[in-house]
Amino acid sequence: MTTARLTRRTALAAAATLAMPRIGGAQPAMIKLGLIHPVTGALAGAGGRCRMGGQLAIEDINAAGGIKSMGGAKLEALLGDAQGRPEIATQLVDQMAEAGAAGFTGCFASALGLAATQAAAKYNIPFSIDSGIADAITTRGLKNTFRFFPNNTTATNDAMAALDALNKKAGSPAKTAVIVHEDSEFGTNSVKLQAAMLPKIGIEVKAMLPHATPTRDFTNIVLRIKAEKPDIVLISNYENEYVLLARTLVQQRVDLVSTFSISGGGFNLKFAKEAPTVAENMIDFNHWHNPKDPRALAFRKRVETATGFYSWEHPFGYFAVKLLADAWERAGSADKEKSIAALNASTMSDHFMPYGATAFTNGQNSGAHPVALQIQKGDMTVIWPDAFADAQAVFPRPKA
């Protein structure tokens, strides 16, 4: 894999040949592909796994043979640090831009991805969503951006079945609830979804409680929360954040049913392994492989060899880079019209995620959806739907 690192200053459009040249014919026409991440700064895990995911992805294409309706046309990574700034993001599309990328994915959190999506639509230039689930990403109007993956919107309806489903099945003992979340597009717009939903589903929510990205301390968030007393605390936020304020609910020893996120950002399995007493049965409603496919387990494996680390995001980035190559299959041609043409057009259905062939409806993929995760003796399980279960759900958490 050819890789050109994009700053905010530089945009270094790579030389790259291919290791054996081509007999008979002249070298297929490389195909340029932005990554933009927040690779530096609160974010930097979380999109430096977004990053490996997409490429895997490619090495992956290339080793296979290319885009070989293209002539085996190989996809060379330009990388950019978004930094967690949107105006960045939008100086690193226009340096790409520049440098000759046909197409971008990225960009993890929904506020940069708002951002680059907003600047490739300068362009025409096809833009995969790998992250970031704000609903406004995909509803803007613009004609170049596509999400393989649930908007807040789904991830929210599906959260709300599944939650009322554990809680039914319980006898009920959920009835009230408090919402924490980050204050930036995801957390907004997701505590939006939630307090609208939650009282459908016969829970009462008492408080919205949100924070900033960084926040170091969550003990008045969490003294709050105690006076409050809810039967769930509902999260929506990054890593960092996730990770202490779940901490910080076990050191104040706050009597919970269960904790529940969406999209929980620290919710994942180096969580589970370095905080066992903390993380054990807590809840998430968020993206993730299909347990029952051994392609999902043989990637996972893949990436636990090479990092010691697996989460959600890397196949997140991995099928963002397979559907706009998928695109450029099909169009036999980077050509801007033609991939949008062909990405409107997509019934990709070769991939592990626990959804069927990709429909798409203004951009968004409306066959994508979430299960509900639960972490049981330090692993990552399944527990809804039963179509994809690999594990009994665990409600409510036992108490200490």
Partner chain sequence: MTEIVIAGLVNGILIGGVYALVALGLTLIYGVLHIVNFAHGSLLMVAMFAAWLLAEKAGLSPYAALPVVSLGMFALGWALYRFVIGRVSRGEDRAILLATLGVAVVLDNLFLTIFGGDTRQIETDLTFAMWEIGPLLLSVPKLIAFVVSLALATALWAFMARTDTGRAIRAVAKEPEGARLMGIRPDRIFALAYGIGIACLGAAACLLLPSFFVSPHVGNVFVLVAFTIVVLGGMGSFPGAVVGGLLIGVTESLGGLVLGESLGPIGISLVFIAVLLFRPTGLFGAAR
Given for the second form:
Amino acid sequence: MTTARLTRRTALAAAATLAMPRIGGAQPAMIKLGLIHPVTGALAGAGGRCRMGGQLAIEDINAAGGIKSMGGAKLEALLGDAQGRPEIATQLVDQMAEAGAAGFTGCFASALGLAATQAAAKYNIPFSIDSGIADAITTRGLKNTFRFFPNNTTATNDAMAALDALNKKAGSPAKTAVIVHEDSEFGTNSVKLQAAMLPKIGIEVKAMLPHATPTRDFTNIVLRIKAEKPDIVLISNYENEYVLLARTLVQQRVDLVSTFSISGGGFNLKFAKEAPTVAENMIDFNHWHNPKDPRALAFRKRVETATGFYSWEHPFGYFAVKLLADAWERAGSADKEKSIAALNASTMSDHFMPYGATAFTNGQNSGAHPVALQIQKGDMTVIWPDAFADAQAVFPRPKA
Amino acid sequence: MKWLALAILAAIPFALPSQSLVNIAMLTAFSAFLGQCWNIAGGFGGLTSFGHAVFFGTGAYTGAILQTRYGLNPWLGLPAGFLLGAAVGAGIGAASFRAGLRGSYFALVTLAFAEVFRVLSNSTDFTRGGLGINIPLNLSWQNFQFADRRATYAVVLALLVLATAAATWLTRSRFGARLAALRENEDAASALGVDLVQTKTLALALSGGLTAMAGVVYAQTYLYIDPTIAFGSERSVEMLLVAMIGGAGTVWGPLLGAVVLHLVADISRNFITTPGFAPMLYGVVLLLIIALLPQGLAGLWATLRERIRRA
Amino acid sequence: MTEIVIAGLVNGILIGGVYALVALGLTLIYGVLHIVNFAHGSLLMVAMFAAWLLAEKAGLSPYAALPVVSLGMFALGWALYRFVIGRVSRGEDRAILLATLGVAVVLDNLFLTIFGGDTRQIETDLTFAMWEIGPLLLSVPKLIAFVVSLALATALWAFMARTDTGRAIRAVAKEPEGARLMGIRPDRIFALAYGIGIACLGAAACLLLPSFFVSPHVGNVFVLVAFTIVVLGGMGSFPGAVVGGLLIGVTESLGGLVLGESLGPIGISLVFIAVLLFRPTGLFGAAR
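Okay, that one was the form predicted on its own. Can I see the form predicted together with its partner chain too?
Now the complete complex, all chains and molecules, led by this one.
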């Protein structure tokens, strides 16, 4: 019994210390910012990149003199590993709120974002979503939740507009399509919208092929694609399956006008480097920076020098933090109500995303749009919309 | 005396001003509850299950579907979840024990059942497939959604007491004695007239029903479930670890296991930020506990108590 | 449609060959140590990273790396049993199970710390090599994997049946006490058997790499399949693992065609449950 009490007391004492990290050194000119991402578990890679982007933003803001309207207040990052589990994301919000966090960014995945924003809403602390595309994050009426980046509906609508534009420009070579998608939230959500919209842009959907995650082999799916003889294949799935499907399409010599993925999980510069033959000329509709902005190129170089790999998650993490800092700068305060009011009135245009100035309706930035990307000569190029394009689309792709 | 001390310790978080400390207490109690649920079948009955997520997920989906699809009050999820969880447990149990499965074979069949449920929930419209179910945010106690973590903690604590009472009952009742007899020696117990299939099936049904209630609470707390969250193997492993590390087949084992595992996980997560390092440490601690405390933490407790008594 | 079914069948058989190799190690470990090796998936992941590193940094083809990786994995498996699993668990079944789980947690997160969570792959000269039979296009790396898997399975079976070491392993598996009386040290044999089981993963990793991907979570992708094959074939049975592997490969492939690739995976689990409930000894297993 003695031991039991000891264990329990030690437990509480230890818990108390970890609930209030570094509270002793609290200075008035410090704004604490919670960065919540999955940096272990299945989402670790992408979550880590979001976190790094956020840390770079804090570094830049502090180097430039902090929040000037608050007497140069510096930002301090509270880092949290949500491990891909909603209950841990919630726990981190509680801990950081009590440690005095004035704002949050995160959480890479929608399921984590849903749990974390809801927890932060109880404290009315502003939450700036980095990645996490589910519409529901900002449609649930949470007053504290803001997303600078596009939601799923916008992404899918834009993707169809992009496909239509590319197709028309090339003389409409694509008339039929097969949709391949993974069967969890990420794929299913956008596929319903795609299937409804494709006929409107003159593309007939010949088949929809859902698959599980993980799927170990794509030969069957590719054979069914082959049997349908579509002009294009639309893909929505995660990294591992994306890589396998793309490779199998080449192996089975499927003759296509193009592939067109929407938020293709595996479509990135590492893919372009490790699988150059497969990746060349693949098109993905996804997030990217504005390649015509020199700051974006400098940012990419900075990340690549540090880690060797740059992806859209880096600027996402970066601008999720910048959005909050901009609000604090204008509010002249990190007070919750004032920051939320400032976020609602946000017109941030000092960024290098292809978005224009921010304008929030119910927490969603209505100016945010993804772009069409193509891997050309092993590098990432933007091919649509024309305002941000740094390359001509290769569409239809050359015959093998 | 022991009970009083425990009751006081359990009550302390209600007096704490910090929501985050209450939340840690809540998560620990939740783990202990899950561990105890597993313990009822896995510890007392020796039915080593690797797929208890099948019950957890059943409960989570029951609660979520009843309110989002049929507009029923979320509180009804608890009894409904218990009944459905128990039914699933009875079904799996009857099939497995009739076939004479035990040990690794039983473990694997539970694993497979959880996987079947995961795939099914992932591909049928009734469960909204891979989209998962979003429970609308509507904080009020009538709606089983609490703004204050202490309320959630109270619910979890009540369930933990319920499960622990069930475990205590197993140590004192004739049913528990029959179950223990089967665990120790199936042939001998059967020869003495213990109905193997019925006894084990009941134990699994009880365990399954309680586990499903944990699923209901989870869904009400985090308001979003999908097939992996509900039926993923991580949950099964967590339940098994809590009970086994604490001491399987003892009433207090899951409590000890949950407290220690949460301490290790929370502390390492908070003090070491290198990705992957904290869970790695968790694995090392696990290995150390297995190596140094073969009977689990409850065994250590028993040994220490014995020593103190002698001294 | 017939074309697709035939293609699916052939493809299933090819994949089944590699599944069999992954399962072979698992069934050997179960047969001798009577435990379900929870670290199996993690060790496959370790082997795949080893093969990937050799390919990426040293330019070594995965096929050339096969003997090296297998030997390395043997050493790792042997050492893991001798210094961690065996020691931590003192031979108790329940503790061995937990110990393998602990090893899996440590390995998964160690590799996550070192390599990050991203997916990696290689593209070699053979990646796009296809063998054309009529309308069918068969991937050459998959054919190689299939042939080498079956050859290795045969070799392993011969080793167990014909050599003194193999006999000693089988003796320990059947009668540990009896074997001890004959002067065989069971703990050494356990470490040896664990090492051989893990060496199979080394070979499987090299054969898989050209047509798959690598990430710290790649092991999970194969674990349930491997369990299913082992149970289907009969725990501890080599021919069972091979036939089971092929059957599961075909079930998965045809299940995907009939039910769709979303519901398809349920086929594997249903086979698994059905075998456990109605024929727990599997196709080739001896009485429990």
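For clarity, every value in this text was computed on a predicted model and none was experimentally measured. Positions refer to the first chain, counted from 1.
> With the motion between the two forms described as two rigid parts, does residue 210 belong to the same part as residue 229?
Yes, since residue 210 and residue 229 both fall within one rigid part of the motion between the two forms.
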